[in-house]
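As structure tokens, one chain now follows by itself in the form predicted alone.
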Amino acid sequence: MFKKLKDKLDSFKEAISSTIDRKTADVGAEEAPKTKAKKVGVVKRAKTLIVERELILDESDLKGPLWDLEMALLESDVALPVAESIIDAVKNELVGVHKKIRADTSDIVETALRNALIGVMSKEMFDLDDFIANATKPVTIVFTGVNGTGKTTTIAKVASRLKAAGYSVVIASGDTFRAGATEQMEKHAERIGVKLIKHQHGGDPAAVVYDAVQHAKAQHRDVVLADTAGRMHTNTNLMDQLEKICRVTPPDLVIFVDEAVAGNDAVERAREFNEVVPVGGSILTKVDMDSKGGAAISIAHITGKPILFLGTGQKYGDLVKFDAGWYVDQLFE
């Protein structure tokens, strides 16, 4: 997972660590005539002399490595404005700041990278568990996104997770557009043991969601999870249909689902869906197959809305609650 991005971050750490070691050696060479210490290697002597000193990196020290890092982030599907934010954060932490050279110099660089990555991924943090626990029941959640990204399976995972937490769940099979969509959702509902509300193929999805909410109210159910047809933002009819669903039965939350391996395409789609129907958060699927890692870094920053969960496999339990610290740990493990 994220192997390509890990390798690129390691290369940046090595480049800056080498720069710090070089500057440390230069300071040691300057101080050498002033000491009566026994003759030892320049770098070893420099590190001995600088234990209680501080090292200052200037912008020229970082210019080349920061450029390489920005290119590496872009190649890893990190969106341009997000890559620029990361570069600025790393630069602000390293340039012109007094750094005590007491430990492995790579720790200095890794800390700057970690802080920058966590900073861009932690916007508008939102805990779905707390939200559901404190909201008036039934809580209505609409899922949207493009075809083939694992939206239906993701809804089943969320339903399974909520049921395990003690909530009663109703699923609305609002994807009346795709052949076999209701049958697929029906199988999931049976396996999990939750109620499914469905209409015939080609029916009005807004009516399906409305009926599901009315059923939940009548039966005192806690949560309604509404599936919708996968759509591209350019499909005017389906986007109008999504707007109608949210107008007829205003949801408590809209969740955008896309796959991590889509990279910048997922980031752009999240932004465009958010412009049509305000998205409250995102779920990224197929994270276990993602060698680049850029989509998760970018989506929260671009939309201003949090990533809620990461899909890491096909089983119902393969749904990880998103945590920026955990994600960054995977990049440096």
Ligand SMILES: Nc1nc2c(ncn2[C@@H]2O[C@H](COP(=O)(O)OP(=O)(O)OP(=O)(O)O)[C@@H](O)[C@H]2O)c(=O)[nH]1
The other form holds:
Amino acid sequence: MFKKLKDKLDSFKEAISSTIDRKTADVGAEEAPKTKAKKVGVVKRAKTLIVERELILDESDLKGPLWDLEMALLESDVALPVAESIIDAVKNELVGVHKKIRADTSDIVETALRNALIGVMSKEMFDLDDFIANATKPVTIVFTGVNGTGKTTTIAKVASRLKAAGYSVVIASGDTFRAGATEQMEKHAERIGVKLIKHQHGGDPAAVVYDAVQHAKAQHRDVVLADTAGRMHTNTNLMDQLEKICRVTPPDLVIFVDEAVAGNDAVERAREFNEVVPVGGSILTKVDMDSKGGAAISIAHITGKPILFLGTGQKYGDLVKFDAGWYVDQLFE
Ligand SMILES: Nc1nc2c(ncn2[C@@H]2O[C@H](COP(=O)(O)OP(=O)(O)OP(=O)(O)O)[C@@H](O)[C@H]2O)c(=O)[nH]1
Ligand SMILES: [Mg+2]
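Having seen the form predicted alone, I'd like the form predicted in complex with this ligand now, please.
And the full complex, kicking off with our chain again.
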């Protein structure tokens, strides 16, 4: 996971650490004659110097490594304005700050990087568990996104998670478009043990979601999870259909699902979907296959909508509640 980005962050740490080491050596060389000049208490004074010596990093020390870091972030699919925010934050934390020479230099740099990354990712937090616990039942959640990103699998994961938490769940098989989609969802529903509401292939998905909500109301079910067909944001007909689903049955939450490996495309698509339906948050899937890591760093910052979960594999349990601290830990482990 995130191998490439990890390596690049390591290179930045090393570059700054060696700059600090070089400057430390320079400071030491300059101070040596001063120490000699004092004849009294030479030993004592030398000790004091070592303890108190401090180093100030200035902008010119950081210019090269920061440029490399910005390029590395962009290559890792971090969106440009987000990469710029990270660079500014790292610079603000490191420039002009007195650093004890004896302090572990790589710790200083890692802390600056961690703070900058967490800063851009923690724009807004959203806890789906709290949201469901506090919402009037049934809670209706529509999942949307482009083709093959993992919507159906993610719904199965969320259904399994909610069922384990004691909620009664109804799945609406709102993908009436792709052949075999309802059968795929049906298998998951059977395995998890939740009710599936389906219509025939080619039917109106807005009617499926409507029926599922009516069923949930009549049977006092807690949550309706609505699957939808994958659609490109450029496909006007299918985007109109998505808008209709949400008009006929205004959901409590629309979740945009995309794959982490899509990088900046995922970020851009989240923005486009949000123009058609009110996206409340994103789930990034296939994080286990992503070596770049940039989509998760950018998506909340650019869309202003939080990441709720990360998909980390194909099993039902492979759904991690998003936490910026956890994410950054993966980058430095
Ligand atoms: N490695 C990995 N694979 C995943 C993850 N989530 C989903 N997949 C796989 O991605 C493929 C597509 O998943 P689906 O859930 O069918 O995707 P979809 O968005 O519903 O696809 P359409 O309905 O065709 O738009 C499947 O093979 C899933 O097993 C994940 O987090 N990690
Ligand atoms: Mg699907």
